[in-house]
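A single chain comes next, written as structure tokens; it is the form predicted alone.
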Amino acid sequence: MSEDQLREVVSALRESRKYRFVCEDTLRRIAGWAAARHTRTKDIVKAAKRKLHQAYGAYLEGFDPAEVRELVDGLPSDPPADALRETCLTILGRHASTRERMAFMEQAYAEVFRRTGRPKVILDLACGLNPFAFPRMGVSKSVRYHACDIDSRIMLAVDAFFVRVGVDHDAVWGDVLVSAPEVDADVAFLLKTVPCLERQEKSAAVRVLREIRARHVVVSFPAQSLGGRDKGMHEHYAKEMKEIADELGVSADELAYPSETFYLLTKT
């Protein structure tokens, strides 16, 4: 595909109401994937939109990022602890992925940090709404929080949130399949993201995990479908995680909760 055709395809994707907020790296990557399978621009755009729906669009169903920004904008600078926690719980409840984590969130983070030690630097990749769990993580405001996601609206809301809370941070609009942030972190999160990465690129998880510059990486998988069915998901993802850990040469400690299973990968 020529550079002119690539720009045409990316422009067509950007004009879509659904994908106008996706970062440039993702649009170019998906356009390249589609161009490897089609030659006509119309067909490339159509295939790229299907792939974007699989990788991103499907996760927006029933979710409006604009509501998150409105809630953040309603917070004063240095908000009282009760107001901050209440607003963040409301935000976390806006998306199914974080909503189903709320019941055991504090327990999960407490156990993770008991094993890793209290982090001074956190890296949150393909973060979605997870940074809004910050008030329930049990970490100090002196932490530096690096967040990254392909949706500009989420990143702008995360940036505004940490400004109000007074936490040193970066909110990067980027694609981990193109380049992982060059951040040396104590703990990195890659939550409910590995299946999505693997659908886009074979062995993507191993490549991304290898690039993350953190001694401890927390990876999680859904333990049941959004409808509440098990479908053997725990066993399937446990096998996948073991294969990934073996290839990386790291340990993988399991922390199981009703709707999500966490794995703590520790580099020696």
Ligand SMILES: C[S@@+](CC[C@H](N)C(=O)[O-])C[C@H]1O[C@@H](n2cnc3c(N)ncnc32)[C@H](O)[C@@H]1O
The other form holds:
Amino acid sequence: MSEDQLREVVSALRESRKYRFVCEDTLRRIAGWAAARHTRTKDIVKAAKRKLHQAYGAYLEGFDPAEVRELVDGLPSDPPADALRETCLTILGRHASTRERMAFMEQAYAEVFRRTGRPKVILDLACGLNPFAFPRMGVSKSVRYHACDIDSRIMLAVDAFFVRVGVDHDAVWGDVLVSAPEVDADVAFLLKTVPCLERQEKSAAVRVLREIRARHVVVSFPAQSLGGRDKGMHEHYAKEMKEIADELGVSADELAYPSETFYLLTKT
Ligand SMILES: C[S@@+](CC[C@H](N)C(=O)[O-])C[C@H]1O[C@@H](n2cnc3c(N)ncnc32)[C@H](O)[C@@H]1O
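With the form predicted alone already on screen, would you show the form predicted in complex with the ligand?
Let us now look at the entire complex, which starts with that chain.
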């Protein structure tokens, strides 16, 4: 694909209502993927949109990032703990992925950090709304929180949130398949995103997990489909996780909750 055609495809994607908030690196990467399969610009754009839907659009259904931003903007600077926890619960309830985790997230974070030790630096990749679980993580405000996602609205809301709460942070609008996180962390999260990355690039999970500079990485998978039906998902992802851990040469300890299974990967 010529540079001109690439520009044309990327601007067509950027003009679409659904994908205008996706970072440039992702649009270019997916345009390149589509161009390897089609020649006419129209077909490249169509294939790229289909891929973007799988990678990102599907997760946005029924979710309005503008509402999240309003809730963050309604928080005072250095909010009282109760108000902060309540607002964050409301925000977490706005997206299916974090909503499903709400019932057990405090327990899950407590168990993870009991095993890893309290982190000083957290890395949250493809974070979605997970940074809003911060008040329920049981970590101190002196932690440094690095978060990244391809959606600019999410990252701007995360940035505004940590500014208000007074937590040292980085909110990066970026693609983990294009730039590796340049951070040394104690614990990294890659929650419910491995299937989504694998749909974008074969063996993406192993590549990304290799690039993460953290002793402990928490990877999670949904344990049931969004409709609540269990289609043998736990077994399916347990097998996938084992293959990934074997390839990386790390151990993966399982922590199972009703709708999500966490794996704690520890590099030795
Ligand atoms: C299923 S959601 C999970 C969100 C969050 N980690 C959680 O568990 O609540 C997948 C997230 O991955 C993000 N994403 C998809 N592809 C990405 C990529 N290549 N780089 C960074 N983020 C990506 C999407 O924007 C979306 O927020």
